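The chain below stands alone, shown as structure tokens; this is the form predicted alone.
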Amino acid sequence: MNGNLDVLKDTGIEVRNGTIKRYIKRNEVIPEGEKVFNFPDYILLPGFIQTHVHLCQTLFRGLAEDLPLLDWLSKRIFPYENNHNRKSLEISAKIGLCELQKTGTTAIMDMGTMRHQEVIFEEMIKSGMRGFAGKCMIDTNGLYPSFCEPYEDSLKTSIEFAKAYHNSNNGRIKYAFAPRFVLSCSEKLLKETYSALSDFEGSLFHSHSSENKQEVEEVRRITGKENIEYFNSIGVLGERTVFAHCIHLNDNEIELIRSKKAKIAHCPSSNLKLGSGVADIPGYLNKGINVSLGADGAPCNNNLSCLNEMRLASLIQKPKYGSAAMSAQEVIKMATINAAEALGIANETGSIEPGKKADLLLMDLNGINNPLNDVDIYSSIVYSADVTNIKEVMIEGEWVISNGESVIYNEQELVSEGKEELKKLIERKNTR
């Protein structure tokens, strides 16, 4: 899949020093002693990019059930992240490092918590994974007032971790300053967190917004304004500002999103089993919004495939808008290019073309789930596809899954570990 999403039948790639070189047709000849990968049967994809998870929530996945937002967050969420200790955040990570590249997932922007954010960066290099992220910054909280710390605090230490990790591993990690909502940051830290931005060159501002009714209804009654018309009078929407969901959104607000050029993560399954709403998605698109995907966290999901969410993304547009509406090609794109440009990282990832980065994946759609033909190959990914026909994994050039397992992690020892800190994090919980 080149940049125009053309399906280039009976080829392959060179790969150098983790780059795409150029095209191999099938029946080139190739000099003695190069090494050669042989998947005839195989789609080679690029890899999947999700603009929006919470790599410290991995470990409560079943935890928070049948909640809407802000419950699921007073209740569960932010107890168990205010929890964490270095060693339950690590195996967290691992697990959802695991999962996100097995389901072919390459790249990502993560928004960590607010303590021990250097071992999300740790685990992230150990685990090859490209992606942006950062330190949760929490600096008032009338949902769990425990879960916060001062203004100060949450700034300073955000730099100093930009300083330590924004193009580290050469390159493949840089950093989203990432204040959690309107509802969780002061307006004084959202306004010097996006003016850090000017220090950190293609570093990003990740936030929350419009996810969820009454979260409008309180921002409404704290600002006096909407969600995107407040982060637009402080002066922290732009090209480089990324929102989760906005799902609801006035005209005004979509106007604005636009013409400042912010992006729009979408999230479905989450925002689905939050009861939060239905984004406008093809509206947003319509409009020359970019959107992206996001799994969002494993307890709002409960998993971390971007399968899963192309095609809800699909799916769920159609009994408003018609059978033709968001292809397979476009949740695709979104997957995909879309979220390459919305991270800034287009000239590295989201197509396979000669001079980016080999992060790819294989997919074999030869299972009795698939179709039988491959005339419309989209549509086979995006509507029947799973995590078994997702064979092969490479990130800049070194593979990361191999024959559906990953190379990186023994999954028995990260199951075992993970229910080992989970039962300690719920007895630090719960003692508190």
The other form holds:
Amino acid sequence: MNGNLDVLKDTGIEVRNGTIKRYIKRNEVIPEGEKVFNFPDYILLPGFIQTHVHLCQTLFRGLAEDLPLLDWLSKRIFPYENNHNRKSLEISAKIGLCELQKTGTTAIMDMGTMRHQEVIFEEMIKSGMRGFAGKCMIDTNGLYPSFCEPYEDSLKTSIEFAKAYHNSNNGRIKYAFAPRFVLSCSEKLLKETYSALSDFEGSLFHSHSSENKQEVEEVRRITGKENIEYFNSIGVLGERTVFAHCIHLNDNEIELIRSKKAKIAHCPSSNLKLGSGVADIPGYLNKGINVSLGADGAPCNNNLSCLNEMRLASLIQKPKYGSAAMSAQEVIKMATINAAEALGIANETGSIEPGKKADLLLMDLNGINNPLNDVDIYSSIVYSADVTNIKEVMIEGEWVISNGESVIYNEQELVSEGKEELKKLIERKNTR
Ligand code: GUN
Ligand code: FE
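Could the form predicted together with ligand GUN be given as well, to go with the form predicted alone?
Starting with the chain above, the whole complex follows.
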């Protein structure tokens, strides 16, 4: 599958120093001494890219069920995040990264954690994952007041992390400033954070917007404006801004996002599970807005596979727009090249093209759950495939998943350590 989504049969690629050099044909004679990996019946596609995840929340999967957003945050997620220490964060990030890689994701943008953000960066580096992360910024919190820090500390620490980690691991890691959302950030913090982008070329501004009706009402009460109109009025809407969700927007807000070239990270599982709503993605795409995908955090999904996000992104629009809406190809683009463009890294990843990094995924679509023909490989990937079909995953020329198993992690160890750390974290409850 090349950059135009053409399916090239009997074709492979040459990878050198983590970079795709050229396409090769099946019968090509390979010089002796070269390492050859032969997967004759697999489909080679670019790794998936998720533009909105929360690694720090993986440990809380299954602990915040059947709640709408603001209760989900105030009763469960903020208290849990507030109780993280370095050890619990480390295992939460590892489990999340392992699941993401196992399900074919090779790059992410992460919302980070208010404390100990260095742990997220270090774990991303150790896992080989490509992507953006940033310390989660919260300087006002009416939902859970103790989970909050002074404006100066939030900004200063964020800038220190950007200095330390932006372009680290040979450019594989980049910084995304992460003010959580309007209800947990002062205007001063949002504005100053946006200004800081100019000191870090290629960095991004990553936040949540317009996810839930109650949230939007609260934003209106506090700011007198709709969420995106507010962001625009304080000057933080631009090409380097990525907002998760964007469900409840008026026509003017949609036009603002389009004209300012801001990006939308669509999280269909999360939007359904929290009962937030269905974002009008076909409408946004029609206007030329860049839309990519994210699993969001494990406790609002409840898993991190991009395959689920692609499948749902397609299916949820069909009742309204008809069965031809949101084709399999369209959602695969959202999970690959659109996402790379949203993050400003389409020159190095998001498609299989000579000169780009070898961020690759090999799927075996010959399972019991797959079609018995190869008429439409894209529909097989989006509508039929699951994790069992994902066999090999490579990031910048290094295998991270081999024969469906993590090369980096011992999964059994992660699970038992995760259970132990979660137990301790819950016992620490209310200690702050
Ligand atoms: N809005 C602010 N924080 C969050 C979060 O952690 N998850 C979701 N889904 N929405 C948010
Ligand atoms: Fe989120």
